[in-house]
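We begin with a single chain expressed as structure tokens, specifically the form predicted alone.
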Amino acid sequence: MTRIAVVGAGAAGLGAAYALRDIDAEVTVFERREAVGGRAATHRRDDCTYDVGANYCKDDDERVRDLFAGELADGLVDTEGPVWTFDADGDISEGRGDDARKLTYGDGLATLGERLRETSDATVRTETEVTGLARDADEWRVEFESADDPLAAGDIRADALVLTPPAPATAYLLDRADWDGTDDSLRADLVEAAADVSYRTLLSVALHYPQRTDLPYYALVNSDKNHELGWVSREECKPGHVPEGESLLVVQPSPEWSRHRYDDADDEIAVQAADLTAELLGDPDRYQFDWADVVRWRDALPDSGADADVLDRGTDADLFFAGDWVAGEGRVHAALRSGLETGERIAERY
């Protein structure tokens, strides 16, 4: 039986595992966090459900659309309302020409990762960090340890390896990998390809208000990338997310603002984000929230994609890649599509 190891249980890693479920393979997925899904992340508080990483998932790719129309359909909801834009001066304009569906689940976008995990035949090891990689003859050795129990360390052998962490983490793992001499030049090229992908840092701030204001849009996005805020959305536009009459805004400041204040205290970040939001919306009631939740994403969105031709050469060493940085688009649906495509390539090969 073919053995396949997948590092990372975000949309890409789980998408690859899903695509491999119909072949005779033993698939093991390693995830250092407790939850699966990566930036398809959801928090819950006071009867509110809110997406704190990716805000929704599109289905404008055939593979992804087929999934959402089939096994992943249960509980899926459409976000209600359009996305409008604002500029550096805070001037809000109607529409941005994006009519694609904005999908999540009544229980939050994290359901996507949970469903992929349930419907694949893979063994998913959460709270387990991959600490080293080695290429021995014609197989990979994946070394790992449990975050819960440092003594629960070990390794597995795999005929093929799929790397899906953000590009900087992937480059780090490859650079430290123990390869034999024949693969040294290939490893150097792959490390360089991954390391060349730069990332944007983002803070995601959930602000809850006991009262709701009717607005003609679901979200606002900064069109010229010159405002301190990048995104403001209303979770009450997602069916089942916010109790009637209440409001919950998900505010994502610009990457520069997020990077400079990344290590600030949560309450300081929340107050500043609320002030900027109140000014943008022209709504004094938005200065005073009754609770907040701050989530940090160090490597949130890639600025570009890695060199696909270089990454494809990894197949010479039974090494594959998937993720938004492989697809060249920092979106959940792009990461999922990348994982499905990679899984299909492996299935054809093995």
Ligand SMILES: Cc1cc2nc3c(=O)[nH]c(=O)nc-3n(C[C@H](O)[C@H](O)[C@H](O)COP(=O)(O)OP(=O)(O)OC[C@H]3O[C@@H](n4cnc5c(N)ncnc54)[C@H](O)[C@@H]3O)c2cc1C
Given for the second form:
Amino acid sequence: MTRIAVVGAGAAGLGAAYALRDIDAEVTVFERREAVGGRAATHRRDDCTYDVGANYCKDDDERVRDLFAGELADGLVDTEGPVWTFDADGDISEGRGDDARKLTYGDGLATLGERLRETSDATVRTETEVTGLARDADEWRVEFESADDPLAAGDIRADALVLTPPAPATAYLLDRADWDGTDDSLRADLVEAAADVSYRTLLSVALHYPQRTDLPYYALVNSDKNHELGWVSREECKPGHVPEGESLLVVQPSPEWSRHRYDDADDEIAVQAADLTAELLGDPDRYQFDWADVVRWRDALPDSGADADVLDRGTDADLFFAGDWVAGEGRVHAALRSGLETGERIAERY
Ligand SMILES: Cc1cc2nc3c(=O)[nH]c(=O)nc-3n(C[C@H](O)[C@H](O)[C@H](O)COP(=O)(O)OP(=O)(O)OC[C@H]3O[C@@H](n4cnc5c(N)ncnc54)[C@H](O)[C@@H]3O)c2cc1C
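Swap state to the form predicted together with the ligand from the form predicted alone:
Below is the whole assembly, all chains and molecules, this chain first.
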């Protein structure tokens, strides 16, 4: 039976596993975190559910739409309300001409990863980080360490390997791979293609308030990229996320602000983000949140896509790639589609 190893259980890695479920293969997905879903991540506190990575997934892609209409449909909710814009001066304007559905689940966008995991036949090993790769003859050796069990380090052999971590992490893994001989220039080209993709850093700050203000929009996005905030959204617009009478804002400062404050303490980041938000919304109540949750995303959104022709050459060494940086778009649906396409390519070949 063909053995396929997938590194990363985000939308791309699980999309690949999903596409491989109908072939006679043993698929193992490695995920270093406790939860699957990657940057489609959800936190829960008290009675609140809130998406701390991707805010929602669009379905303006045919393949993703089909999945959302079928196996992934259960529990899916559409976010209520439009996205408005604001500029560098904090002036808010109506609409940005985007009426696509903004989908999440009643229990959060991380459910997307859970559903893909359930519907694939793959073995998903969470809290298991891939720490080394080696090419031995015609197979890959994948070395891993387990966060929950220090004694559970080991390796597996695979006929094909799929790498889905963000481009910098993929470049790092490949650069250190024990992979010499005739393939060496291929390895260097692949490392360069991945390393060429830079990512923006983002902080995601959830701010909970014990009261709610009715507003005519779901979210505000900074249109000129010159404000210290990039995004403010209201989780209460997602059915099932926030109890009546409460409010939970997800605030994403700009990439510059996020990079600058990345190592600051959580409570400092939360207070500053809340102050900027209160000023933007012109709402003094927003200075006083009653709890906050700060999430750091070092590699949040790719600035570009990798050279597809170079990545395709990995096929000669049974090496495949998927992810937002492969799709060239920092979006959940693009990552998922990339994973599905990669899985299908592998299914055809093995
Ligand atoms: C703050 C923020 C807001 C966003 N907003 C939106 C939005 O509103 N809409 C939208 O569509 N998209 C949004 N995005 C982008 C979207 O989340 C990503 O483009 C998409 O989730 C990427 O999926 P992926 O599978 O390519 O990568 P990831 O989700 O990053 O998955 C890669 C996985 O690999 C794992 N991994 C890495 N290295 C290893 C290793 N060595 N061993 C094992 N596992 C490893 C990681 O833990 C991770 O789970 C946002 C992202 C962020 C951070």
